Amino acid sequence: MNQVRIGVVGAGWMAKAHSTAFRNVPMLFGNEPAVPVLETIADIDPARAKAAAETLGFNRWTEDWRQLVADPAVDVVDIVTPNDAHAEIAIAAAKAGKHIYCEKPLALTAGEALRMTEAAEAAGVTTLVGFNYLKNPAQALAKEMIEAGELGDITQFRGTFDQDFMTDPTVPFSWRHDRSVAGSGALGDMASHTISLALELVGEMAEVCGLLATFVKQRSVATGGSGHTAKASADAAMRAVENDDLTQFLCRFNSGALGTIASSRIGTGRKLWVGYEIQGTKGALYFTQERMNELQFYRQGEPARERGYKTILTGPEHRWYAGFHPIAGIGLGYNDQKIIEARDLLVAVATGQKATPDFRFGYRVDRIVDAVLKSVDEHRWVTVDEIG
């Protein structure tokens, strides 16, 4: 039996998602081509390796990444560290020959995901970047009825990412607040993820026009956790937040359709508002997260008295969701997609395929970041080709 043997570097929640997408795989989708076997995680923390190791089920742990990449008994370094570690360990991980996943946003910057790209590329080995709402069974029809020309030609894609989860201002300030750390805030954090949809299903940006602002100006550093689980005590101190709540920006697309995309940290009453309306000169879609196994889509040609958004429930005739369930309408969940993006990555590594979305798809994502970073800073419109 073909085996893929997975390191994982971070043993946050992330991690968590990762291993249990690994060891679900063979059980949804079977053995073939090959199956994932956990061989070690890396943290700098050594209490939470071993924890993680234990927990998750790892053959062991370590508190140095080095030595997991440097491991021959590792094929597959997967990233799940905060953002600024991202380019180290993937263009350390690429010099040794081994296939990459790294949850998204691929890096800090377009340069260190463009050195990041360029040294995988030279070492040939597989990458795959965390964009799991592309592996949406949903989307994959979005794509395949677009490309059918079924929407006509594309003219407008509107874009949401909207969370609540840091309308609180006592939410404590975490590694996510921190500009070094993580670049961008709901910009490179959360509308990337919008930005992965509107490349896979409308095409390359041509340029940009954005807003940033911050709300909550400081928070009460953290006393424990991490990220998402950062926690504080009533007397912390407070620090001042370094990266954007709220992020809107124009956008036109090489296609000629036109764009706006809109995130936020602070969006009051939403959950998971990820999604978007694609309107084209004979037919929409509509999607979001929040009621991620519909797809609503109105067709122009309906006879007038009938015109309107119709739901289509994902079902098995629809990419990945057979794996899952053999009836329609059962639904899948965020980490049914965390499952498909590892089962797309074995198969990759297995069968020397490209995986989707790769660092290359990555890179693109993070030029328009910048482009839209460059266009706050400037006050101006941006073309995507000005970022290198």
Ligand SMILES: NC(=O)c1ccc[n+]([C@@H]2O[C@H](COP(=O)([O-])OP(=O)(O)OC[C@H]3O[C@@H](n4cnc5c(N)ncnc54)[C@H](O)[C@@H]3O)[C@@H](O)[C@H]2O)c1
Contents of the next structure:
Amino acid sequence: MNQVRIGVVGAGWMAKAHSTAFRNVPMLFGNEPAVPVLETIADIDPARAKAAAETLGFNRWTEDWRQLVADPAVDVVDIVTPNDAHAEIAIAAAKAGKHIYCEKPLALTAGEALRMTEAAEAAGVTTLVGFNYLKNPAQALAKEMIEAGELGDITQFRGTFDQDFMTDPTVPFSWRHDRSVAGSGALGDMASHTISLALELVGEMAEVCGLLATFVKQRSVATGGSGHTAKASADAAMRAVENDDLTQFLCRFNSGALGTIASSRIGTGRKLWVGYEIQGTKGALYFTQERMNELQFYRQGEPARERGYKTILTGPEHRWYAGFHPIAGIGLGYNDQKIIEARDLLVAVATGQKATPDFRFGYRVDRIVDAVLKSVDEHRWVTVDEIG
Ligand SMILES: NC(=O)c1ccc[n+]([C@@H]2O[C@H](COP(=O)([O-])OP(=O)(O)OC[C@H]3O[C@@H](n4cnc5c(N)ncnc54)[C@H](O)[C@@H]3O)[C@@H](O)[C@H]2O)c1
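Same protein, the form predicted in complex with the named molecule this time rather than the form predicted on its own?
Starting with the chain above, the whole complex follows.
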């Protein structure tokens, strides 16, 4: 049996999601072409690395990611650290000939993402970026329908990513508010996923014009936890928030379609409103991750008196679904998307094929993020080609 040995860097929330995903792949999809082995996990906080190794079932742990990258018993370096560490670890992993699974956003800047992409392509290693919302049978169906021309010519993409986890001003300052660690806020952290959906379903963007805003100007400094688990005491010092709570931008696709993307981490009332409406000359699609097992489809060609959106519940006819359930409507969850992602990576590594979305796709997303930032800084439309 072919084994693919995984080394995870970062032992927080996404380490749990990725490790759970790898463990589940053989149970859902079988042992071929490879089974994953949770070999080792690294975290700068040794207590966190040790605890994660025990809970998640890794053979070993370390506090030094360089040791993990150099380890001959590691085939895939899986990067789930905050964003500022992605580039250094990925470039070192590529140079060591390791395959790389990296969380989104790929890097802090498009330039950094390009260096990662070029290092991985030069080394000939497989790469995959964690744009897990693409790994939904509903998105596979949407793509098939668009490619088959069922929507006609696409005229409009309206995308969202709202969550209200930071509406409460007492949520502490974490790495997600620190520009040098996270990069942008709602734009890079959240809207990058919506951009991934736009690129996958509608195609390349030509130009953008954006807005950013920060409404909660300062937050209390955390004394424990990391990211979404950060905790602060009642008398904690305050620190200025360095990136955006909210972004909105207009875009024009190469095809001529127009788009808007809006994302907020203080999106009151919305828990995971990642989605879109895509309108075309013959039909339209509507999707929200809050109802991730449903795709709404409108067909212009139906008799006028019967025309209306219909709900398609995902089932075994749609890509990936049959690995989970033999009948439609049972439904998948967030972690199932990570299982599909881990499965796609294992197949690619074991068979020497390309995984998608790869680092070059992550670079394309980061170019759009940088184009929006430049547009905000310079108060003008920016073409994506202006970003190197
Ligand atoms: N795809 C998604 O849906 C999704 C969801 C959440 C987070 N993410 C991404 O995953 C990544 C991690 O996010 P998270 O929420 O798991 O973070 P987290 O704060 O829960 O965990 C990060 C861990 O990395 C460790 N760490 C920091 N720097 C390190 C370094 N140089 N070497 C080793 N360990 C280091 C921290 O100690 C912490 O344990 C980020 O890039 C984030 O954008 C993606």
